[in-house]
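The data below hold one chain only, encoded as structure tokens and taken in the form predicted on its own.
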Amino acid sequence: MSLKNKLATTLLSSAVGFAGIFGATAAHSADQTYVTIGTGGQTGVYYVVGQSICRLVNRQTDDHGIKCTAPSTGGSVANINAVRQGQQDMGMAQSDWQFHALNGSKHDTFKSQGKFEDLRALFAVHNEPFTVVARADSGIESFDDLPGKRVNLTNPGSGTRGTMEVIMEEKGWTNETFKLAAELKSAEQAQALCDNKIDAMIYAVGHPSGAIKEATTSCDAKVIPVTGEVIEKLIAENDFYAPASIPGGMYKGSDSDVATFGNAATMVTSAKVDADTVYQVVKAVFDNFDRFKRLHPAFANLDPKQMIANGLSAPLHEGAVRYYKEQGWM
């Protein structure tokens, strides 16, 4: 089943400190290998994914000698660039930015650097609907009501920001389209919304999301549909996008299902990262898969065979392939 069909029919309901110098690449000592996984904001699911993987890896450090850390980072684009520059070993990234990094397309950073031919995938995780939350008193009822409003576009380097810029380009919007184009990090925007500093926040995130829950319980706010001709065009032209739905009742103020679109969260690395290290990280996740799925509601319906097939634009890393073949999944 293609990513598009899978995302169209399924919404998966939907962390420790720095490793000395932030983002240090795998450094080998006589006894230990240090691995850094880039995540995202601390209220997002990327942070939970990275922390969860490291927790599983570190349970077996005495056996394989790998010590894993998963600091909060700027998100998808920042993680891919850090992996490319050897500042991180692995990182979380939206499936669309995995595609654009591999092909040197769309994002200005990826275009200027050219194709990231050493980009490798490990697996996909949860689905990520593009989510807009607006204050109830903002007058925002649909995505097309955002012009003239105070909107947090999120920080440069995040996958959410990149996707928002893709939509803005298609619509002919610029930062001047909004009364305020804020650049708050994902962890900061719920409070800004409830402090009446912005009218709307955006977040491509797995659900349920702590940030969305914070925004909708701390003040009167609701999830807004993201639909229309431009969204339909993006879905039609890109296999990594598909229709998605945020279930009604998941958040206060949104009793009915909310239509939007989305993609998949993926784990990426570089071909230059040691195959044995990658093998052990992948093994830690899938040998303890039931434990991993319990670490966040967005993981509840994950299926290993789908995780290594859907949403992956880059080739699988040889260390991951070794494990998957051992399991008979390839």
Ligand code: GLU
Given for the second form:
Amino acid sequence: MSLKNKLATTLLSSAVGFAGIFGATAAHSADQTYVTIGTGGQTGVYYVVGQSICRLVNRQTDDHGIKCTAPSTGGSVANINAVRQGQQDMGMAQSDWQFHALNGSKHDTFKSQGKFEDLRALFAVHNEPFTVVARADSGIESFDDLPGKRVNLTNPGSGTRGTMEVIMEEKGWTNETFKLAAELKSAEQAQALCDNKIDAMIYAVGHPSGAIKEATTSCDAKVIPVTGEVIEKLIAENDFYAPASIPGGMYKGSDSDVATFGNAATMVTSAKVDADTVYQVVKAVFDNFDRFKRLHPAFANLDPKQMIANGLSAPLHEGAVRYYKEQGWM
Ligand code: GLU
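What would the structure be for the form predicted together with this ligand, given that what you showed me was the form predicted on its own?
And the full complex, kicking off with our chain again.
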């Protein structure tokens, strides 16, 4: 499928009106709608996506009355659950966890809540190769060298953690497989790696990412391949996974391309979120698409038609459909 092809190639707030100054009523601010987009750690790419989208939305607050914020969060699974509970309007989520949330499968928190039938997709963004970085002195050369080492599995609630657990289950690994199974947040792990508190960090993330740059420039560390039978099986059995590679030369210590697998980063919301609001958010992104693409190198190759067709399991939100139809994209 096309997502696989796509993955294989790897990869202010708004001005306040002057109404108050002129003694007019505060009707303008009373009409404001607030939109929250859940992201991830501050050294990831979700945070850049969310901040970028909000910046574009907030340029037009005077016209549509929407104010957008994109706080740092625990990642994909936390975002989907916050959208489900109405605590966030939108959120970034890995394509695997979008699928499993919709179907009430795989992840304990999704299984216990059952199918999230109101889950809606907006679009896919960049690809997220599953990335392992190990200290050069750790003796780790491949993914299968991780047992017996100090590995950061990342915080519960991150999509990375969920995907790591999927691989661990396939391999028959548990937390006891590792000398240390740490639960540091994505933004904390580069420092822990370079302080020699862990041997390896993991991150399902777009590239280049601040966290991987931090790790590979602060100490001797390299990107480790994630390949083998289990990975091939995951790719073969699941449309939301595909082969991926991390380009050589992008990070210090990793001169050649490194093979791994990955998912797509997507943005999701709930059917309960107002269609006009969703329409305006989507419009802000695609009306200003050249500007958006310039905000991060991982966005450089994005194509709107692919973004609304690939990597999405949940139905598109009706507010997004309205905009895409207007554009003739569907
Ligand atoms: N895919 C990661 C997660 O859900 C987050 C990546 C990012 O923050 O850019 O855990």
